[in-house]
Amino acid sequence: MFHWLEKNPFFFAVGVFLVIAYAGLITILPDFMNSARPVVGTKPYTVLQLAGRHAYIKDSCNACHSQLIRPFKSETDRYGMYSLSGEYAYDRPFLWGSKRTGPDLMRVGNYRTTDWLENHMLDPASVVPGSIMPKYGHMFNNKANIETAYAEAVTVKKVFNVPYDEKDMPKLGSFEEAQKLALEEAKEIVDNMKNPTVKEAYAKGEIKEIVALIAYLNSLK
């Protein structure tokens, strides 16, 4: 058979192509499928983090900040480990971005504290001299939209099978239960903040947008 193939270059080329294509498929496809799955340790966003993500999108933070670290030394030296596709398994929509007026925020939770984020959002230039980022003082007055965040969490659980019932994530019960969990999660953030408006609101059972945003940014690691 091989002798016959050597005398027929067309069929020989087709045979080589089929062998390489088959080998490529069994080598690439399993890894491709795995890369689309959640990276080990990646968890769905909590309701509080989702509320912060909504505020992030509403105020167009993604217009100036990307969340996609490319596999280049200049990027990994500055921002940390390059992004993996499985890290975005629970992102709807993706916030990769295409412009960096400000730095990439994919790993911001690894190197910024609640205190730093609070001061930066209130007055960016006081923390980063020369910053052109606008002030986001309204976030200290606006109430976080926990209701919409809860509705999204319930929706993605039912439609996309996001594992909110696994042992390492709080189970999604009623809205009242979700609100209680959000308040518990917000406590540590509020305790590390100085703004009196935020603290007074929390004492009354209200979570401000800035608290939810910080929860979201702290989760980006």
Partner chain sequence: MNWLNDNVNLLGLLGAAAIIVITVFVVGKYIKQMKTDKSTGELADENWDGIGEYKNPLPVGWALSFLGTMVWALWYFLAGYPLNGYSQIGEYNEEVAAYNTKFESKWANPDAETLQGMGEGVFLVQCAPCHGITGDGINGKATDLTSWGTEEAIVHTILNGSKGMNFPLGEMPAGLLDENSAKAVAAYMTEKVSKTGTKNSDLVATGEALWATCAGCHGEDGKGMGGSAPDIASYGKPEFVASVLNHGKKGVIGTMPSFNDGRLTDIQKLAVGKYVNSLTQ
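Positions refer to the first chain, counted from 1. From a predicted model like this one, the values you see are computed outputs, not experimental measurements. Here, rigid core means the biggest group of C-alpha atoms that superpose within 1.5 Å across both forms. First, how it differs from the form predicted in complex with its partner chain.
Relative to the superposed core, Ala203 undergoes a Cα shift smaller than 2 Å between these two forms.
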Contents of the next structure:
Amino acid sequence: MFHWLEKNPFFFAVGVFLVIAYAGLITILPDFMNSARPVVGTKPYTVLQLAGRHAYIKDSCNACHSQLIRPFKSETDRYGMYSLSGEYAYDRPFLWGSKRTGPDLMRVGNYRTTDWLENHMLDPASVVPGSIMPKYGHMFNNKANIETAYAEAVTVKKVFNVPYDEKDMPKLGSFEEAQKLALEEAKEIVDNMKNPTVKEAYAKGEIKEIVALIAYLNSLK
Amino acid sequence: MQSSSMINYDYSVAKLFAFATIILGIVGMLIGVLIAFQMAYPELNNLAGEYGTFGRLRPLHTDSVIFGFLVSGIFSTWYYVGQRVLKVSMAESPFLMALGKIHFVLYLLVVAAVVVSLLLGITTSKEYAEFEWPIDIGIVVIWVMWGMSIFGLIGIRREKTLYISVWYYIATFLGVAMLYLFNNMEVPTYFASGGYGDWWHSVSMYAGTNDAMVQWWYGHNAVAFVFTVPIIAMIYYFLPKESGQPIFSYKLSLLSFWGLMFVYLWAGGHHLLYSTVPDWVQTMGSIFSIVLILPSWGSAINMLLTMKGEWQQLKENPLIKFMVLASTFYMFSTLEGPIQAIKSVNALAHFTDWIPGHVHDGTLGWVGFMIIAALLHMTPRMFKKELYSKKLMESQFWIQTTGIVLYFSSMWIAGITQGMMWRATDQYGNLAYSFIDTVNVLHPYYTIRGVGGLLYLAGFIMFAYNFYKTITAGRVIEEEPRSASPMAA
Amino acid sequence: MNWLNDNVNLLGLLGAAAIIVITVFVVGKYIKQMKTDKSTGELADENWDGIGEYKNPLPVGWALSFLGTMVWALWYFLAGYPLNGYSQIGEYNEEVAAYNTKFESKWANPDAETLQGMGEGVFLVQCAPCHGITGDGINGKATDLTSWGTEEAIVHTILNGSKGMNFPLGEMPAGLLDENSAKAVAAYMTEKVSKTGTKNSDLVATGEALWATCAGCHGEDGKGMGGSAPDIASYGKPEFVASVLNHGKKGVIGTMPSFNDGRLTDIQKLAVGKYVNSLTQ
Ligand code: HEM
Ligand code: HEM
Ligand SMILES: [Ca+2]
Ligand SMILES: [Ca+2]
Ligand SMILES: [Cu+2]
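Let's see the other form, the form predicted in complex with its partner chain, since the form predicted alone is already up.
Then the entire complex follows, led off by the chain already shown.
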């Protein structure tokens, strides 16, 4: 039979395709609905946090940092409670990472704070001697992309029914409203920061990337 | 039977992709060396502002070696091997000729788009699938064109039975097509939101755990259908051809092929062990990884047995050396991977440097060496020139082998040390090390890895030089050699 | 610390050894055949670009190993990690329960030395990223713990106030007393309230007279009036540090997170407190 296939490329290709195609269906589909259900209390990201998440992706923090706490005592002691599937229900894309050059950040908001993160992102080795994490000075100058974050939030609300604007959930509203909300939310972070560029920009109604990033990191709990 | 020497094969597309392979190989590995040294000397992150940081460069490294070096190596060998084992020249079909050339031009355009977008930080973050939707579309078009070339050439073939290499090229085409499409299901936000934000931005169709499942179903099988299957296609052609030896066993070829196709797709769960995906999916991942050893080893053993009794060739011919060592590293990494896929071993190995160690056993030892050997075999035949220097190839071989050994031994030690330190407790049951302790101990190993990478890159540049000298200053050969490639001392 | 008591470490190392040994052994065997054997077999009719193909049977070792892995796979699925019986969270719960039982029986009544040692370990992992390895606060990025909890620190607090632990009484205002009076109160407080001992015993009496300023919020005994303000009778002691860990502190220098997410047990909190106190000496 195989020799026959080798003489009939069409059927050969169909055969190969069938042999490789179904494994995915069998492993992925059965638990698809279950895995998508949010844990009680999980909320979608606010527009500001989402902009920070985009900054995180833009600089590929996930190349060095995981966001997945495995159920081992050594990990829960270091990073906190192990991860649950439903906690990721609003993560598009997922950011588990596959390499821990730096520590896990799944719950970093529990044990690091705005001012620490500000110092650390500007010059990691100044707070953690010997750190090999790059400096992220450019995040203090780049503007956060609030508009794209808003576009994403509107998209997932429309297409995937993510519960924005519902009771106890983050608000979107029109783009102008969303911008205003983001500014309000950024205030507390900017107040807790020291960098003059960031503060001056904020006074002019502009949010820097670092502010959004810290909003995102603080939300990781 | 028509003798193959009567057909005038047209290698123009194969040549173009061969140039691309070499140039993108140098670029990708240069970035690899840079990021390797950045992990030892973080000041190197400051060379080019935000564009030179580790996070921006790492995806550029993986994507330029995979989609640059490796994939153009696959295309180059296809445009060479395909014609010969199907016994039909591309020149016989103006359509296929034109298609091949457009294929190359489009490929270059997409490569340029990838480089620019990754440097700007435009990425979706999914490993080996970082590209935003406009580039995805370009990639799909390129892939479809390659498929048309494969099936077009098969359609006008003279050789009725498909050679083993063609099986593997077909599988590469189908596998990647399916995987890439499903993993890149994304919604462009500019259009969905009614015109807000960056037009190229998109959001994944899947969320959280599901996104992870689809990504690693893709990621694992990208390893299968890009790092493995097409490279097997190459070795099944180039090793017997260069050595003049018949393949050891058809049965072994057959079982290995269908076994590999059947088993590989199930093993993706081993990237998600102890994550939030269901336990049974993880267990499946572990199981099929172990079963996968044998179909993988089948091809490698078939190659080693093809060289039975040919010690002389191994000693004399650097190309055979490259290919035998490639098979060896293929066996090495396809035993290493499965062992890392056992749950308790993965508990230690996952997230550590042992994984990049495993990766580069495969990519440097198996993929890199096989592509180098393939290009060296093709060069005298495509350009009708004798290879410029055997001595250079010999030194290249030893320099690169040393590089690989330094790379993997340092990453093994680094990874296992790191994994044990993360778990270690003191006598009171507290964690014994702060995270930064586990970073600082790795400094010497990161340095050694960087040196290993530098040696490998140096060898690759020697290879590029040899290639260049062959086509510009090699002695012209009248008739194509049947087996061993001609080379000057 | 014993690396090899840990199953995971042991299996990892065995796995690494197996990878090298098996590959070297098997490849070595075939390399030897390159030296000694001859290639033989019946050739198939087909031939591609000059490449022939033998009709040799499967190598027996390969075929048997293939079957072997399938048997192992069945075992792993049905017995090793049984399909309907295994849960990684269950395994984790067992791991933690076993640890806790052992910990509680072993360190039920830790002596001072144990607490100090345990505290040092916790400090280096959990606190050093902000307070520095020596506890000096990394150039003012967090409280300098080598001088925290002392008499001078009390003076500093009285002059500058304190905020951020979220007590019902809110903030303690700055400038409640002038410097000399503050010194006196600090002497009284360390001598009589927190009982850590003062260097200025001559000022205790003066301080006692001024204590009412403080008692308004902290109570006559300094115990914080049932949680309205911090219990400063424990100031400079492990218990106070533990209370900081429970409350967190959003102060003037910056914000310190609370440690209520289960990463530290009560004993560990006291232990790290003990260690922090030892930094002043
Ligand atoms: C000069 C040679 C090379 C050097 C020095 C090098 C260096 C590196 C470094 C430093 C990393 C990042 C590891 C980490 O984040 O811990 C990496 C990742 C990677 N490299 Fe290379 N590389 C080289 C060649 C190659 C080649 C030729 C390929 C493929 C054909 C390749 C494929 C990869 C892949 C797939 C990853 C990602 C691994 C992972 O995510 O676990 N590399 N490389
Ligand atoms: C039988 C064959 C193989 C199996 C079962 C296997 C298994 C594994 C496992 C368990 C991991 C680690 C996942 C983790 O803990 O993060 C891994 C990672 C990886 N392997 Fe393999 N491996 C095999 C062969 C290969 C070969 C031949 C190559 C390359 C030539 C390769 C390339 C990679 C890459 C690039 C990664 C990194 C993925 C990432 O980014 O995290 N593997 N493999
Ligand atoms: Ca990875
Ligand atoms: Ca994409
Ligand atoms: Cu894999």
